[in-house]
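One chain comes next, on its own, written out as structure tokens in the form predicted alone.
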Amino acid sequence: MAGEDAAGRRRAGDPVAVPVVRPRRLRRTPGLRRMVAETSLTPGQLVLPMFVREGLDEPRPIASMPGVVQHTRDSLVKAVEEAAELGLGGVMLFGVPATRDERGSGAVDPGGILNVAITDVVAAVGDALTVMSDLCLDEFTSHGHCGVLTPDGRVDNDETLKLYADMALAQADAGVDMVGPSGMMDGQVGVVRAALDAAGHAEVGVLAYSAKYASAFYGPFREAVDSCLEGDRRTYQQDPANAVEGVREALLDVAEGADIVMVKPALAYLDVLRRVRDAVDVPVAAYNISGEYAMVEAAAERGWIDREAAILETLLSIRRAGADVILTYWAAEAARLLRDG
């Protein structure tokens, strides 16, 4: 008969109590949770997008992006110095010129606002963080498209590539560490890489906006750069319905020499981000874009969500989906939260 022997030990054949599996044991304390965390988030993985506007005397707030401003050249330098002190991985610079024309001439002018801002920033922080710059014509064209237009209003892919090559050289001459071709022109990475190499700028990296979708979440960004766009960019940005296409674009960019590939937007395309991460052997970035930022800020302002917790959860979700690098307007604040948290 089942039971214990005289020493109180279980006898052979006695039923064994099945232990209750308790995964919650590993969640019990902050120390345990940190120890077994599968995904990390550090300041060095974050890149801060920044806007510098020609002719400003003081920073100008962007209404749809609370806490974000169009910088003066001086305030930009101070903000980048702070980003370096916080240990961010980098900054991504966007220029907002005072005047624009059909071909976006300010983008290739050595005295243009973006190019002089690059020089300002590099002089201030050296190699303390990575200085990146957007390589696209949309901020500089009077029509707001990412390339030059044909007489019937279509974007001329190959003519635009010639200007992208010149823009890459202007940014490299200004001292940039990494250019970010973002216009979704076919062949843009190969043309930019070849131009840089031929001009002796082989050390300048290329962060390719590889899977950039025609998203509804870009609205606040267009305020940030005073966009002149009428219509949309669906003929060259990707269809939100397509995921395999995003992987194909990323693989093409790697083949053309991209050092990092990027998925943009981030939150609505976490599945694409995961697929790209699994498909390529270079670092993968994701852009936590203006509309994603604005939604959290608006909800938090109304008291509907815990703002700081939502910021960190948002960024952690992008990391968990596969991003090695995250471009986010919360980069500096997230670095402080991680430092103080």
Ligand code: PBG
Second form
Amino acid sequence: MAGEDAAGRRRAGDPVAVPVVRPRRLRRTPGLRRMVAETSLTPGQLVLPMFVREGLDEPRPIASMPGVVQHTRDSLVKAVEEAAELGLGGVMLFGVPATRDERGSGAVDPGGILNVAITDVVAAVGDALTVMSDLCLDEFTSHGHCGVLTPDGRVDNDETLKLYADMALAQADAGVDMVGPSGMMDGQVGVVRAALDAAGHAEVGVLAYSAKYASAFYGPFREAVDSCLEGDRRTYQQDPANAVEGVREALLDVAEGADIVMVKPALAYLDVLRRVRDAVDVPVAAYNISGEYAMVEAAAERGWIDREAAILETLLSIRRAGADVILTYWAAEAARLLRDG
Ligand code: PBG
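Please supply the corresponding structure for the form predicted in complex with the ligand (the preceding block corresponds to the form predicted alone).
Next comes the full complex, this chain leading.
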């Protein structure tokens, strides 16, 4: 043979035959790719965040979130029934009240929009999916902060905790399955857990917004809830520079009794998500937020990306980074895409 002498030995200067390692072998057919896929995406892992607004006659589109609306009480119930039929894991409800005050009293009022919506939805779907509610004052306060303010205008942590405890009870009384404290007050999970237990609501779970960052990507959400916020949330939400701190927040929440911990936003924080997943022994959720949704929708509208492929790739990447559960405005649509192939 060329390159060898009579004894079959390689001669100096001859090329060396290196066997090619071929990872592509496992990518050749759809069946092979399916068989070796490391990450799955199923409707049961998805939670749909939804907005219900007091006093609406018909659903009102949110311009910066094409396809997402502020619901009426009726349209909310219909949409939640659809979500249950699609096999979603759950819904996360946000209320938009008609009036607001300094202390966000609409949040603790049993007749407040979020509390009545919880009851409507639970009556319609029962145990078919998990009904969760945002537990935060920002939609209900006239100043738009997630807590109450001190006379000199700072967010008062411990005074806010008392209201969170009351809000948790109002939501539990309304029939919610899990509350989602999202205001980033220190001690909020422990206080909410204790309040629920003391009132006989031990079965109500806590999905804690544990590592929640002060993000520019919340922009469209402000429109979704008609937020009045001026200024920012940097004294309570986390600095985007910090990942170790995100793990610390998650560990604290687990110690305080969180059933699920969450990282938010998702895409700019996939590293935090992975670290949290590796650090805790409870399910980890990620919130694929309004700005992340809007970016894909805007680019797709201009024909710059393939919308459906981008949606599924986005959600898969969040799963791959470590999320067991994903809150996403695409939850219903993704479930349809997964079902119809
Ligand atoms: C606070 C809350 C916010 C979001 C969910 N809960 C806004 C904020 O913290 O500024 C944002 C969700 C999104 O942007 O999709 N109640």
